[in-house]
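In structure tokens, one chain follows: the form predicted alone.
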Amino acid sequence: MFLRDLKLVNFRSYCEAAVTFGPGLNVVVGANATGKTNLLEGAFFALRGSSPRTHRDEKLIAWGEGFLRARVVADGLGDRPQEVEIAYAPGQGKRMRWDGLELTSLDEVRSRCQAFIFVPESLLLVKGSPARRRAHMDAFAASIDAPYAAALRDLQAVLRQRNAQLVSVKNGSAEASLEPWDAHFARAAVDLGRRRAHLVADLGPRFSGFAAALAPADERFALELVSQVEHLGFDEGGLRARLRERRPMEVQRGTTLLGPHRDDVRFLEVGGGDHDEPGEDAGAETLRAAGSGSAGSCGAVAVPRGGRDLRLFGSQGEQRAAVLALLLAEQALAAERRGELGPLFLDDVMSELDDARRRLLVATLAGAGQVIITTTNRRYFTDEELAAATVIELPLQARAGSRRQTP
């Protein structure tokens, strides 16, 4: 699947533009200030109906205009193109189209069809909480596994209900009570976390490969899900007897301390050569310093036992390079499952880069499908990268004036 077409009527600071794309490598030029970030971000919303920015669809609305609409043209769907529309006002929430179809849901447009993005808040999956990793991984694996999505919901449900009855039992009622309700989360928490390791174990060679791709060394990096389910074996009746030790605690804090809600997933670098893979002896601090050893020698140090976190370790570059990555291996097994390449938004992904990086991903992009990327300089390409590419110039000719952007 490819983006043919773009228009965007009141979207953040285009009043009306229309833009036209190209499959395989785009790249959108323009000075800072010139609607880059925007561009992608309203092909993104037409496409999956939410913003990569912001959860509030109200700041996306061009200053002083009382709607937007986006709408995109996209090829590879079917035997014809097909026409995608979503327009959203205060007050009137959203209208989504696909081919003059009226749609219910944001699922059912993102049931359609993939896309992929990459935006500077990106950042925040590798340096951000759990609760953003979490999010960001069951939304994609929802979008391409509807047992996953039901699995999710199941979830979400009885953990308010459980947490409600954790109040409930603190404010006088039977501690009793919350038997049914741990057998409950107990059974959703256990299918939700088999589903999440799958999900974690799926993607994980494909973003190792992807990761070392675009790694200039011989380095090797992994995903690890940190899961208090999986230490548990998946065992319903385990975790349940770790629920009922807890009790006192849950009951006190009026939450539940234990499940699926608070997994976490590592962005690992595990080293080159014969390195330990993630999770064995990760406590083990055996650094290794090259050299001879002797005191006040400062040489290459070794990667921990367990992988250097890129979370806390890991330089810009390498975080930048590890989302990236994770993109790619998102793309190619949503492309597995459902048979289609989703398109890919790159935005201002090579200013952190160095060269030889830079080099390493235009090349691995080259499989990636129809990718769309902004820069601020074309001297990040090559003069053979930009001839084999489809270049757009910022700003646009249909841009109108200069409307303010909405805060």
Given for the second form:
Amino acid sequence: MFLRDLKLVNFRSYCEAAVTFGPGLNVVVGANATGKTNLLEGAFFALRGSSPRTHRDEKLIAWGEGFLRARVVADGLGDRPQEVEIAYAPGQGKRMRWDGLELTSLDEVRSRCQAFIFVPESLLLVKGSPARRRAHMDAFAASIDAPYAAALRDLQAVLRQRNAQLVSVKNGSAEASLEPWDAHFARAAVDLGRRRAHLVADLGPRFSGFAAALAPADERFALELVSQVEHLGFDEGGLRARLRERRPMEVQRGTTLLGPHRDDVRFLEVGGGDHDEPGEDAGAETLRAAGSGSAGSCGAVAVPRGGRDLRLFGSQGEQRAAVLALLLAEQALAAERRGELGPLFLDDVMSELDDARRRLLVATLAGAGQVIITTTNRRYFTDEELAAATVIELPLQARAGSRRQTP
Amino acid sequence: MYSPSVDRLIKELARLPGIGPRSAQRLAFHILRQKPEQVLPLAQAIVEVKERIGFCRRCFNLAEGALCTICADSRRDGGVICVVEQPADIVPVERTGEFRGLYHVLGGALSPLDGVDPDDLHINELLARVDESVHEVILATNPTMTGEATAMYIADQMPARVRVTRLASGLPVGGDLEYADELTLGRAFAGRRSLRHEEE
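Could you give the coordinates for the form predicted in complex with its partner chain, as opposed to the form predicted alone above?
Whole complex next, starting from this chain.
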């Protein structure tokens, strides 16, 4: 699937803009403050109804205007081009249309097509809090896997009830009143915990493969789930026993201290091939099982426990490569599950890479379907790469001739 | 805008479930147009129902008098108690014609978020009712998170000699597999039954 026509109305710096993209690689070239990031953000918004840069949608509306509209024509979904439109006005919420049909929820739009975006804020996926990583993983998994979304909703609902009951026990209710919530919570926690472990096991080998493809030297990255539920062997009884042990502290704090809502995902640099360490545990087992078992196309990597955590010790370049590899892994996994590659939007990823890494990135992107990439300098690409790509120059011309194809 | 008594009527009608301010206004003007003998029976019915209907002192169903019609019916099987959340839940169970035992109405479901603790429901009264003559308790709370938690809590409190059962959940009869949501279908899978006679 690829985006053909994008039209933005009152989106960020654009009063009205129309751009035509090509399949494969698209290079958006422009000086600073010409609207490169806004263009990518607008295209992403048209497919997902949200921005990776802000949760406050009113910030997306052009200064002084009362609404915004983003519309794309997508090719390759079904037998004819599909028109997707999302409009937003503060106080009135969002209106979603798919091929002229009004949709009632954003989930309906999101479940129909995927899109992946890298903006400078995406580095927080590695550098930021565990909550941010969980939210990202959950949103991705929920959009390709409806039972995962249901398991997540169930866990969140029972967690709210259980926390309220803990507060109530603190204020004098009988402890026995916690039992039914413990039972339900343990069931929901094990269910979501297993699904998350599967997700990370599915993403892990792909992530390692793409990370290796993006690195010039012999660097090995791995993805590791840090999960208490997994550590307990996905055992409901074991989790309930642990909850009983922790009960006095949980009651005192009025909140649930164990469970998938405290999971984290670590990005690790695990060194070259012979950098194995003894000592096995559940996390490494899962990844190794995934490496040998699943049909990952990118070469499985056996993962010793205890690599270098990129959140704490990674360089800027390594953190950037890790986020790019994660997005590519998600794109590949979604494509395998759903049969089509969603578009990939990359904002200014070339400027901080050395030339060798740039060539590796462009070569890796050749298999990633439609990629729209912004840059301030077209010299980051070779002449052959530019000749094969669709080049869009910003600022856009006032007339319809907003697209320029290189000869 | 209106005279105080009309205003009051509109406000009171708007408190009914499913009635918004505009519907309340429409109903109020309808009542004003009617002859007294056409609308006063409604007022009398409301007064009468609130004066005469209370809760059954045994099962907390709605009752005219000390016991509800079901508890007062000597032909019902006192050995089985079906536990429901609300009096309204009794009606669909009765319509099945499958159940000839007695009921117990909890008055809601456990929900810490809404401040509903075990003490706020008629659970102690249920435990007091379950004596030697009762051999089965059927937990027919709603298949929601709060209903399940309530059922689980009650099951834990029941004496060991009593059989405690829960209504099955799964596909609606006459329904189409194609239209079932994944949660319901998942439950139906978990609760599947053998079609051949197998030894327990």
